[in-house]
Every structure is written in structure tokens, then in C-alpha cells.
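For reference, the chain that follows is the form predicted on its own, supplied as C-alpha cells.
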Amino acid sequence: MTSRCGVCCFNEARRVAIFGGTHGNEMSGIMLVNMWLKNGAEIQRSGVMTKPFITNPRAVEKCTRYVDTDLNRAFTPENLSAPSADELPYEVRRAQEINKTFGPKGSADAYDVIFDLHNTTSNMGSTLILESSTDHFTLQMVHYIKKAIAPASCPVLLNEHPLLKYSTSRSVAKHPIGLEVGPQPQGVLRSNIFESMRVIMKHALDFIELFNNGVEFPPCSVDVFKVQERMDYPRDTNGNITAMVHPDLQDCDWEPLNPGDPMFQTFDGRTIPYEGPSPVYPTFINEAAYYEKQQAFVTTRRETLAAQAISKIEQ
């Protein structure tokens, strides 16, 4: 990236990947990628090589989140640099293969953009996930997508928390972007969720084609929900859950949780309120996959980011 007169200049995004099946029981991305592997006409754009890719085929075959370990947490420097060995967990070996194909991570040879398609059991709607507040290319892309699908909602989740950010499969690319669409049960395919994901991918690829064709995108602002804290369920001394997400909070992703509002409900009906100092915006509420990660939801705060104008570097 270079800069001139307040405009961020990027190379054309010539190599784009669409990942499905990073988690093998999140069906929308799996079905879309398999559809595009058979006939990829609708994801092709002039001057762009778009590669649909099943990320975790063994987990997809078993219709399970993962085989040995969570692939979407496996792209750490330690895993990617570990000597290859059959004794390594399957997803670590798979991460190394993906890094060789689409990376290396952090290098000039890495793919320009990777879209990683996910489903959630939470009531999050269609959510775009960013990993950096300073990647003006992805900021402009999500702004374009949000305008294109309006008046439908499309929240943007920003996760750059130093302790809560994790090493995703998409992080191999120069410009990673996640798409999380729900609610949808694990191992289930819902037509409305499938179509929402498909429409967003259409607009995302349209943006890349416009950018590569020389369209300059002016400065804009992007409203995001920035990850703040991971909230666990109440537990006893043995680590067993002692309360559930309160009915007043269930399915209320992106809505404000104010101090004193009901947060959990114990098995005997007692309410546990939120005791934070100020309102937060919870998301991933009661996500099924996060019970094992000891997470009931994450809290976020609303911020508005300033995206600089972008244009392509003229060759």
C-alpha cells in the first residue's frame, strides 16, 4: 500500500479465495462453495481469479466443527512453522497446507482477499467480521456492501483485541474478511440464510471488480461493534454451568445491555444482572459452538471508523 494526497493506493486484488467448511457443520458456506466448485460462473469477475475452497474436508465429511482442534484458531506462527509430522493434529497440518497454498501469511505472495463463510446459532443476522481498523481496503468494502444491501441490516464486528483476537484461516490473506450469518442450527441448511450469504458475496466481488477497474472510492465512515470482553456463564467450584442466558437477553444480539439489565437466569429462577459500568452491545449470544470455549457471549462497544479514500496503484 502507498499513499498520496490522503488516498490509500493498493495493488489490484487479482487473487481471491472463498473459504467454506472451516467449521464442518456450518452448512451455508459449505453448500455455496460446493455449488461454485461445480459451476463458478456467478463468482467470476473480469481480471479476478476467484477460488472457492473447502477448508476442512474431514470435518465436513463428519458434519462436525472440527476433527482434532479448531481450524479457525490454528493459524498461529508456532503452528505454521512447526515441522510437518503425522503426529500433529489434523487441523494444524491442514493449516500448514492452506498457508502454503494461499500464503505464506504476512508475505507479498499471499492471496489478496480471503472471504471465510460461517454460520452461527446466535441471532446475529448477516455480520461482516474485520480484523483491523486500519485496513482501508476492507473498510471500504464493508461500506460498499452495507449500502448495497440496505435497508437490510449488516453489522460489522471488529476484533482486534490483543487477548481475544485469534488466528483465523482468513488471516493468511492480505485483506481478510469473515462473514457470519445466522441464526442457523449446526448441521442444518436454511434457505434464507443461504441466500443472504450468497447476496453479500455477490456485492463483495462486485466491489473488487470495480476497484480493479479503476473506480476510486471516496472517504467514508463505517460503524462497527468493537470486541471488548468475553463473558462466561456462571459456574460452580467444579466448573459446571449454574445459569443460562436470561430470556430478556436471548436473541438480542447487537441490542444494548445496560447496567442492571437481566443477563443470566439460574436454574432456580434467580436473575443475575449485568453489573458493568456502562452499556455494551452483546453478540454471539448463547452460541452453541462456544460452550466448550467457556463463552456465553462477547461484549462490544459501538465506534465509527474513518475510512480513507482508496484507489488502485497504476501499473
The other form holds:
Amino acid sequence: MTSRCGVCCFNEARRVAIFGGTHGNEMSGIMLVNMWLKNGAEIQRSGVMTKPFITNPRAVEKCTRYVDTDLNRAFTPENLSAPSADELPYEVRRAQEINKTFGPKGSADAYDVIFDLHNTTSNMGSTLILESSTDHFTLQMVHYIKKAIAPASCPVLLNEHPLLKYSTSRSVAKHPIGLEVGPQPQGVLRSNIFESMRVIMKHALDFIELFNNGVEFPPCSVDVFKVQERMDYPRDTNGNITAMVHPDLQDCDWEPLNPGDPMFQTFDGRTIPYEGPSPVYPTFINEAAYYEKQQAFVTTRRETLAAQAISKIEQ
Amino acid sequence: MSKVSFPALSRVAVCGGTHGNELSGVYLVREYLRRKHNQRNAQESFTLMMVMSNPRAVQQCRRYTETDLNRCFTRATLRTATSFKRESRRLISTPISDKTPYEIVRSQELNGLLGPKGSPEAMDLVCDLHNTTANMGLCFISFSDSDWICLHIYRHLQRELATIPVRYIHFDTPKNEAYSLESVGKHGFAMEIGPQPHGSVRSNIFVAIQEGVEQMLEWIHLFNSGTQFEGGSVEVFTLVKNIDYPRDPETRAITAAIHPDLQDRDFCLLHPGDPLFLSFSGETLRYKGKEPLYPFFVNECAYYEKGIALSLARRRRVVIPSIQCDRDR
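Please supply the corresponding structure for the form predicted in complex with the partner chain (the preceding block corresponds to the form predicted on its own).
Following is the full complex, with the preceding chain placed first.
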């Protein structure tokens, strides 16, 4: 990336990957990638090599989130630099292979853009997930996508939290973008969810094509939800949950949760209110996969990010 | 129809976690066990056993570990351990060993605990709790459309539960081919509730099934106390057939999703020509049957591997007699 007169210049995004099946039971991405592997016409864009890819084939085969360990947490520096061995968990070996093919992470040879397709049981709609507030390329891309699908909404989740941020499969690329579409049960394919994800990918690839063709995108602002805190279920001494997400909070992703609002309901009907100091915007509410990660929902705060103008570096 | 008498239902079992990722039943059983010392007086007319059917699958939050427990209760499978020396009636049985799937072993244990199936020692009533990803509300599922105890409990819940529709699904399978857990009891049904993603618990769904179980226990107490329940007629959905997804002939991968017009429309009448599937290439595939039927288990996650996109039922009216407990028996 270089800079001239307030415009961030990036190399053309020539190498793009679309990951499906990072979690083997999140069906929209799996079906889309398999469809595009068979016939990639829809994802062709001039000047771009777009590679659809199933990241966790063994989990996909078993229709399970993961086989040994969560692939979407496996791209840590320790795992990627560990000596390759058969004894390593399947997903760690897989992360090393993916890093070799699409990375190495952090190097000049890494893929330009990776889209990682996910589903959630939460009522998050079509959410775009960013890992950096200063990657102006991805900020401009999400701005473009949001405008393209308006008036339908497309919330943007920013996870830069030093403790809650995790090493995703897409983090191998220079510009990683997560797509999280819900609500959809694990193992289920819902037509409307499938089509929503497909439309978002179409606009994302259109953006890349425009960028590569020399379009300069002017400065803009992007409203995001920035991850603050993970909230776990109340649990007993055995670690079993003792309350459920309250009916007033269930399905209310992105809506304000004020101090005193109902948060959990115990199995015997008692309400536990949210007792934070200020309103928050919860998301990933009642994501089935997060029970084992001690997360009932995550709180976010609204922020507006300034995206600089971007254009491609002229060769 | 003249009144029918039954002996008291003195031993009742409620089972959760038969599928380890169907969490309403798991948490309901856990909650009852936690509150055991606070049992209501209503339960003095019968003993209530709360059972976690598949603890290993519950611990892993999976439907099953090796094989579906809720298909292990045919007489043939239950005979597995006990008749390894006999090869009777074309049944070949194998002894239980380290290689026996966990669920087969567990089905033996449950048959011992709640059965033996077909014997006088079996539980009077077994209610097995399940969740579905389909928008089915609360459904009784039974192999019988003439078990008056089950049908009266169903009618009672229909009248008492305000927040959720209550229906009765009948699988017209001969009793001796019944394969599911509740068939171990003298009377039995599954209580299936949705929609809920597997591996999660939704508070509205939990509260509804909790109320369903409490109303069932309330009915049992009234019945055991001698109340006469008047006859009448109830609506029953009898399974006619299942429809699989369209699949690629070579890879068997599915090539279409349930059509948006059908998604979440369980129990809305499906007419010939109505949309069934929307293919990935945008084509609408339509219902080609001649008879309008009622869909259910529309897009149930666990049925992808069983080759079922949706099931279709005929709606019928079943006449039920008045019933009363014969307390002398």
C-alpha cells in the first residue's frame, strides 16, 4: 500500500479466494463453493483469479463444525510455525496446508483477498466481519456492498479486540473478509439465506473488478459495531448453563440492550437483567456453536470509521 | 363408542437427550432432577422417572455417537444381546462386544430400565422429548392412532396450551416394527417441538415444552384419581410419504433447497403444482402428487442423511371414546 495526497493506493487484487466449509455444518458456503467449483462462471471477473475452496473437507463430510479443533481458531503463529507432523490435530495440519497455498500469512505472496463464508444460528442477517479498522481497502469494499444492497441492511462487525480477536482461516490473506449470514440451524440449508450470501458475494466481486479497472473510490464513512465483551451464560458448579437467553433478547441482534433490560431467563422462570453501565448492541445472540466457547452473546459499541480514498497502484 | 377403562398409569417416564443435541429435553430432565426434592403433590398418584437417554451424545452435543439411538428399539435389535445363540425366524443376532455401537448397548440398558418392551413390567407411559429445526410447533408422534390414553393427553394439551399449536402425527407402522424409544412403554409417544436449531436452547420453546410436560403430568394425576374424560373426536395427521431432495445422480449431492414458499409452512396444505424446491440454478420444482397433503418435518436438519426433505400427511378425524381409570385393576 502506498499513499498519495490522501489516497491509499493498493496493488490490484488479482488473487481472490472464497472459502466455504471452514465449519463443516455451515451449509450456505459449502453449497456455494461446491456449485462454483463445478461451474465458476458466476464468480468470474476480468483480471481476477477467483478460487473457490473447501477449507475443512473432513468436517464437511461429517457435517460437523470440526473434527479435532476449530479450524477458524487454528491460524495462530504457533500452529503455523509448528513442525509438520501426523500427530498434530487435523485442523492444525489443514491450517498449515492452507497457509502454504494461500499465504504465507503476512508475506507479499499471500492472496490479496479471502472471503470466508459462514452461517450462524443467531438472527444477524447478512453480516460482514472485519479484523482491522485501518484496512481502507476492505472498508471501502464493505461500504460498496452496503450501498449496493440498500435498503436491505448489512451490519458490519469489527473484531479488533486484543483478547477476543482470533486467528481465522481468512487471516492468511492481505485483506480478509468474513461473511456471517443467519439465522440458519447448523446442518440446514435455507434458500433465502443461500441467496443472500450469493448476492453479497456478487457485489464484493464487482467491487474488486471496478477497483482493478482503475476506479478511484472517494473517502467515505462506515458505521460499524465494534466488539466489546463476551457474555457467558450463568452456569452451575458443573459448568452446565442455568439460564437461557431471555425471550426479549432472543433474535434481537443489533438492537440496543439497555441497563436493566432482560438478558437471561432461568429454567425456573426468573429474569436476570443486563447490568452494564451503558447501552450496548448485542450480537451472536444464542449462537449454538458458542455454548462450548462460553459465549451467550457478544456486546458491541457503535462506531463510525473514516475510510480514505483508494485506488490501484498504476503499473 | 362406549367408555373404555384402563388401569392407573402408576409408572411414568419422561426422557430427554435421546438425540444429544436436542436440548429442550436435556435441560428439562436436568431441571427436574435438580428440583427433585420439590416434587408436586400431583405426582403422588404415580412415580415419575426422568431419564437422560443418551448421555454420551449429550456430553458431545451430537445427535448420536455411532448410530441413531431412536432407531434401536425394534424387537430384533433389542434381542441382540440375549439371543446370540439362537437364529430364530431368519433373525441373526450377534453378541454384545467392544465393537457393538454405544447406542445399541444403551438401548439394551434403556429396555431394562423402562421395559422390557412388551412385558408386564414395562413403564405404563413413556414420553420422549425431541426438538426439530422444522416449524412444527408441538407435535405428538406415535405409531398408533388408537391409543386412547395418548389421544386424550393430546386433546388435553390442545385445550390447555395457549402459546403454541399442538398436533398429533401418526406413523402407520405395525406395532411390532416400531423402532423408537417410547415404544418400550405400554403407552408412549414422542413430544417433538420446534423450530429450534440443534445445539441451542430457545427460551420460548423450553417454556412451551415444560408446560406441555406439566399438563401431561396433571392429566395423568386427574386420570389416576378417577376423572372420566369424555369422548369426542380429534384431528390426526397420518404419514403418507417422504420426499427427498433432488440430487446429482453421480455424487448424490443435493441440487436444490426447500422453496421459500414452503420453508416454515409445516401443516399448510400443499396442493399439486405448489413449489417444493428452488434449485441452485433458479428453477422451481413443484409437487407432482395428485392429492393435496400436509407437509411436516420441512427441512429437518437430521433428515438430510436419511433422504427426507419433507414428509407428507393426510389429515383425518379420529373418534375417541370416553375413558376412565379402573382403580381396582
